[in-house]
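As structure tokens, one chain now follows by itself in the form predicted alone.
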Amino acid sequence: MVEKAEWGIIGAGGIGSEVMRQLNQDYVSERLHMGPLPEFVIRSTGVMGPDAVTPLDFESFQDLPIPEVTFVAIPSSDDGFEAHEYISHILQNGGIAVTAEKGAISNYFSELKEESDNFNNLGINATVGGGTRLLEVAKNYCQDVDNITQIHLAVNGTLAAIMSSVGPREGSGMSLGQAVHQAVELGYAEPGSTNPNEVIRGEAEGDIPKKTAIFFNALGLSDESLDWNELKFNLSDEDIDHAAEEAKVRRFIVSLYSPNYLEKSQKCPEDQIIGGFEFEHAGWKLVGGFRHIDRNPLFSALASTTGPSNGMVIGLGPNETDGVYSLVGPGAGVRQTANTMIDDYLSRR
């Protein structure tokens, strides 16, 4: 008889609760050889038992026995300090950690890479791309870094959902306020403000720079780690209004242009980008903003991002002669993210 793996949860919000819901189903726990209930659930109110309600007799997380895997599902923060403390403790005590929290991975990438044996004991797929498993797919195409010409990313499903609701490619849309309210109600947006412009700023300014840095560093595009703080930017109310007015032809796209591409490109990036950042790192140019989907033929695959979709386009070989490869799938959403976290653990046990 196969012994069932013990597991714990840190953060009992939308994603943490969904991980528990999926694993609490008998047919799932049996199939995956995992216990149907967590050993503990860490909430803002303290350390709880398997029912996520009854307090356990432990003063802090550091006093708990560490199970085989702990899912760290607290909301992302700019400094990532809290999540980093949890993850480091898990790794140092022989456990596997899986997280969707972006602050820790973007701020402490090098340290966590070392502590986790090059991420063999730390799953981070849910930090970028949600349900698409975007990081793992990208790694397959980026083994030969010098063969990459350009990479384009739509890594915020909340913004994709809002923009496609305001300006659908066909038919009439809804107001920006309606679209943001819908995204919040569906659980696509991070917890916090419900003011439309503040929600958009939180996703664009707070989420995308972290994801871009994680993507760049996880793929090993340079020996020098990218600091997400270098990509910080501010969206004005005018920027948001402008993007909403052109929502039918705008998506927030992040581009990574390789040194080889930049040597040959006459014009990079395109003009008329709304908001965002432009930064050079280790010979790469990183560009992000609300981009016109017709300005680059490789953007076409990302133009179809609707609902909470994420997407990626990678060009390989001189002038993309080795092919252009794309992936589009569900990004934001608690079910997709929770499922990615569970799969992340299964690939590491």
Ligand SMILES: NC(=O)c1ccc[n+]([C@@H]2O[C@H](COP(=O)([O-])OP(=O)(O)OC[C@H]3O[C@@H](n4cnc5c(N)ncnc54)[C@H](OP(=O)(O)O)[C@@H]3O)[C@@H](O)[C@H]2O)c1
Given for the second form:
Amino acid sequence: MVEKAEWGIIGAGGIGSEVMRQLNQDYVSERLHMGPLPEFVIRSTGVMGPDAVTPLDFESFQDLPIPEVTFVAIPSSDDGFEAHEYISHILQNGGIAVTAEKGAISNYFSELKEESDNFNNLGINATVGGGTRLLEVAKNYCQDVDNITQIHLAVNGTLAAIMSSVGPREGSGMSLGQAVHQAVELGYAEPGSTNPNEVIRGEAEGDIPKKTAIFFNALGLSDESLDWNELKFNLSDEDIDHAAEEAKVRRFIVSLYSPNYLEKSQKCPEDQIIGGFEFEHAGWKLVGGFRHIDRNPLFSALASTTGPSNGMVIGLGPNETDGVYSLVGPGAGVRQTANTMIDDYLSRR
Ligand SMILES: NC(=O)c1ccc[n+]([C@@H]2O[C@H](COP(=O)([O-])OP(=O)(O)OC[C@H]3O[C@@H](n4cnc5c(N)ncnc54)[C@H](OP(=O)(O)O)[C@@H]3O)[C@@H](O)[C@H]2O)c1
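Could you give the coordinates for the form predicted in complex with the ligand, as opposed to the form predicted alone above?
Let's see the whole complex now, leading with the same chain.
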């Protein structure tokens, strides 16, 4: 009989609880040869048993035996310190870690790459693109980095949901306040504020620079790793009002223009971008902001993002003659993200 893999949970909120729910279904745990219940659930209040409420007789996480895989789903922070401590401990003790927390991966990318044997023991797919598995798919297209011309990303599902609710491509939209309320209710937004502009700022300023840096570094677009702090920006109330007014034709899009592309293109990026950042790193130009979807034909696949979708468009070859490839999928949502985390483990065991 095949032995069932033991697993643990750190952070039993939306995502952590959903990982537990999925693995607790008999047919899933049987199929995947995993125990139906976690060995432990780490909460902010301490070390709990499989029911996530009964304390276990352990002082701290460091005292626990590390199971085959531990899913880390604590809130994303700017410094990623706590998640990094958890992940390092798991890796140092021979476990596989799978995380949805962006702070640790964006702040400690090089360290974790080394500690995890080049991510052989650490799954990070859920940190960018939620259920879309953007990193995994993009890697296939980016083997020959010098053949890339431009990459465009819509990596914040909450903003896609809000913008498409305010300005649907067809029919009439809702107010910004209503759209943000809906996104919060559906669990797309990071926990915290419910004030519309604060929610939008939290998503745009707190989330997108980290995801962009993780994407850039995970794909190895340069040997010099990109620090997400270089992409920090502030969205003003005027920026948000302006973007909401033009919601039918604006999406928050991040573009990565390659050195080869920049050599040939005089005008890059387009003008009239609302908010965001523009930064050069290792010959690449990184641009983010509420962009007009008609200003680059490659934006069109991202223009239709609705709900909490994420998307990616990659152009390959001189003048994109080797093709333009796109992928769109669910960027947030507990079921999709939890499922990505489970797949991240399965591909590593
Ligand atoms: N929701 C999505 O669709 C989505 C998509 C992609 C990525 N993510 C990422 O996934 C992570 C989890 O998201 P979520 O939506 O599940 O958030 P959440 O509902 O707020 O859950 C996080 C849980 O972590 C626990 N926690 C906080 N600090 C902790 C600590 N130091 N140690 C152990 N547990 C701690 C809290 O539970 P207690 O205080 O009760 O212990 C909290 O319920 C975040 O990093 C988020 O960015 C989420």
